[in-house]
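Just one chain follows, in the form predicted on its own, and it is written as structure tokens.
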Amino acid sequence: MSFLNLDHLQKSFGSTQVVHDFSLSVDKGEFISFLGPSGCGKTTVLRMVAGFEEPSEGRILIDGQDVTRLRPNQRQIGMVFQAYALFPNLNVAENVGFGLKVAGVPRSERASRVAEMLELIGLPDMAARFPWQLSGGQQQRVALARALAPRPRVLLLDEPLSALDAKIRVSLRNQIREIQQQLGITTIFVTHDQEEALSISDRIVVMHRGIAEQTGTPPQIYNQPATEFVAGFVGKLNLFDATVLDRASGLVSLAGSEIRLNRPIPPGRVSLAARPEGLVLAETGIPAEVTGVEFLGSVQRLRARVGERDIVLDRFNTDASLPQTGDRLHLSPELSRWLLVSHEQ
């Protein structure tokens, strides 16, 4: 039985709906993120669970109990924010232990609890420090602390790393995951940030005005899109019109060349998409003219024209050799490199 269940949630504020008929369900020790752009309810969603704001309808059980209608504190959920929140008057191991203090656990325990927790997120020599005295880094890794101390049953993280400066967000995410895996803990993470989605989540939960768009692994949201939101906003994408010649064999031409697809062609508007790098350059197929060209060290980037789309091709620096603006070269057809979008009706 999965240990978080979400259980057709809606909310509505006045009018507006902004989560429509959400469900998911999520294992005991799964980590989960929320990807989607501003305003897609994915905050909205987490911050039910939290029990900030209640749902216009539908239920959420964790470990089997439904705490709905329970307040924030009734519940054994720890929250890290987007702003760290930490109390500025109160020093590293007051502010890790507040929580506990609150609960009343005993001074003894609870000095042994905030040295477990300064010893997890790497900060054991500063306890004595005040919040001004810490980086943006060590202030998150703080609150992250303060979350986990009571030990909560779910751990709940709305965009905590998008106010620091890359290299340090990529250092703390792993750091989180790392923590997370140690912990066993069942984890829901918001974000924006598709790479940060893609890199330490078990699933990912793709949303999209207020619904879920689609929900799998990192590898099944990356190359599998379900929708052509998923497949735009997931990763660089190359659409391509094609037209379709038989959908029951799901065989389509693009650009002269036929494509027969490994599945039927679903009834609705299609299009035939590739990632820039799952386009490969061959002696014969489908025709393009360079119109750029970029060298990025690892990576040639090259940018094309097909028919009448402008796309972006990559491949590795494998030779100095670089083809030129205005070069006719030909991309091809083969099968495992095309996926199918659904167009949105």
The other form holds:
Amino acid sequence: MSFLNLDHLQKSFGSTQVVHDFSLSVDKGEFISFLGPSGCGKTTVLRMVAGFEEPSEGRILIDGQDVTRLRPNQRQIGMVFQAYALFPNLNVAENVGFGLKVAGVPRSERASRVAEMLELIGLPDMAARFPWQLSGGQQQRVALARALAPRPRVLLLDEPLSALDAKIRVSLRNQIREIQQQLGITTIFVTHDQEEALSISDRIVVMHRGIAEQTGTPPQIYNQPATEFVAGFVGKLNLFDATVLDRASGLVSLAGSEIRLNRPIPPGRVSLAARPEGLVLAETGIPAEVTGVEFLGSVQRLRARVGERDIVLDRFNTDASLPQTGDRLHLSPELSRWLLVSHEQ
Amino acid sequence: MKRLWSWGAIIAGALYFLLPLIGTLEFSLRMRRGEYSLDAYRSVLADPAFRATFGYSVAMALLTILLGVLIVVPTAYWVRLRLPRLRPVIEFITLLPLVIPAIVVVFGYIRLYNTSSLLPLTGSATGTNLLLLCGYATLALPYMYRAVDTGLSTLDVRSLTEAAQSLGAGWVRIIGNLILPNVMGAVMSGAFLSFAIVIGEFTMAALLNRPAFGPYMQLLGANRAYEPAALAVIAFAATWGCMGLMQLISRLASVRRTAR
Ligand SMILES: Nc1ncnc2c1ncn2[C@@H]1O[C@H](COP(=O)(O)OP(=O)(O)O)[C@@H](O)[C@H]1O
Ligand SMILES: [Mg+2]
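Follow the form predicted on its own with the form predicted together with its partner chain, if you could.
Every component of the complex follows; first up is the chain already shown.
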């Protein structure tokens, strides 16, 4: 039995249903990301776990205990908000110690735990500062320490990095992951940034219109996207107009070239697709006309036209000379990395 | 030219407020013929009725502030947190005391709580004091509510509440330890106005027949010449003094905030 169970959760606000039948099992110590565009229901699911919203249907279990009807202050859940939400009238030490004080932890024990947490987030000298005397990144680290201090059973983070600038975002996300692994705390991290989700998660739940479209490890999500939405939202994706020749053996034809996928094609409408770095140039194969070239340092990016479609192809920067706009090239049909994406019904 | 006008406006305003004050002060010092003296003040301060009524009103003012804070802070907080769409309605209700004369409120009280009613509050001194306290709290409500609501608007009430809840805190702790300290400045300005209103209030205290400072001033004014002026100056100074004290206390309590 997994540690955190979301069991067929649904949520409606008035007559609009924003979360449809959401189920998820999270193991102890696992780092899960909810990834999806704004408005897809990530925050709503997280708030149901925290107890700020009541599910219209379904149950939430933590360590086997049904917490669906428990109030937020009874759930032992740590929460980090996008807007930090530090208590402005309390200094850093008092903020971090707040949950311990509520729990009735004696003063001396509290002080040592606070010191330990400040050490953990790398701000041991900031105990007496007030929130307004800290930078955004420091405030968010204090918020993390505050959430972790009472040893919650689950840690929830709702776009904790969105308000920070790019450089701090990257270093702080790595720090969050390090701390999470060090403490082994079960964590749900909400983000709309695919790079963030791919880089630090054990598993990702890609959400779309209140539905969990796909749940999997970062490589699974990226390399084997289950739906067109996932494929398009996570990473760049090129779609091709191919014709199915044989579903059972996975034979399709694209611009005169036959492509062997060596796996059966699922029923329904599917598209042939490939990532920019999955395409390879060849002497013969699928004809493409270069429409633009970008030099990105470690990578060269070609824009090209295949049939009616515009595609993007990335390749590592080598000594080979760059193709020019207007060049006619060929894409190799013999790829192991062709993707099949199902269209929504 | 524009400059001139604004200076003119400032001077006119200052004269409007200061002249009566200076006039009253000057008059209060003229009890002894031909020279300035503090005789009027001596006379007032020596009057046991002054001490009794002034003490009574100060106590009532402090209780009014306490009651106001206890009612207004949780209400304004709850409205912002859970009933944001009702805010205009609540605001309208809190403004009602400004348009309903105090005399109407008091007569309402007397009708509702007279000695032959279910809750005969006017039958005892404690009961009547309680009624007067409620009346004062009503009078102070518009100022208190506005001040606190403005204070709350500078906070992210929802996030703070949820952060505290996820850390295990209940409502009393959230309001007492997080919300109230963060709107203390606003509460203070509301308290100042409440204090000023209660100290000089006449109608309610007179009709409920309580020994408050307002009726005492009126009584003295009807019977003496110089003492009422001295009394007015004392009341004015006392109000500002009390407020200064409260400001100082709240400043001291939050001095850690600004200290590095
Ligand atoms: N309290 C609420 N009342 C009504 N609609 C809401 C409420 N909270 C969220 N919604 C709606 O639910 C949808 C999902 O919101 P949310 O979970 O915040 O999305 P996300 O966090 O993925 O951006 C949105 O369309 C939003 O407008
Ligand atoms: Mg959100």
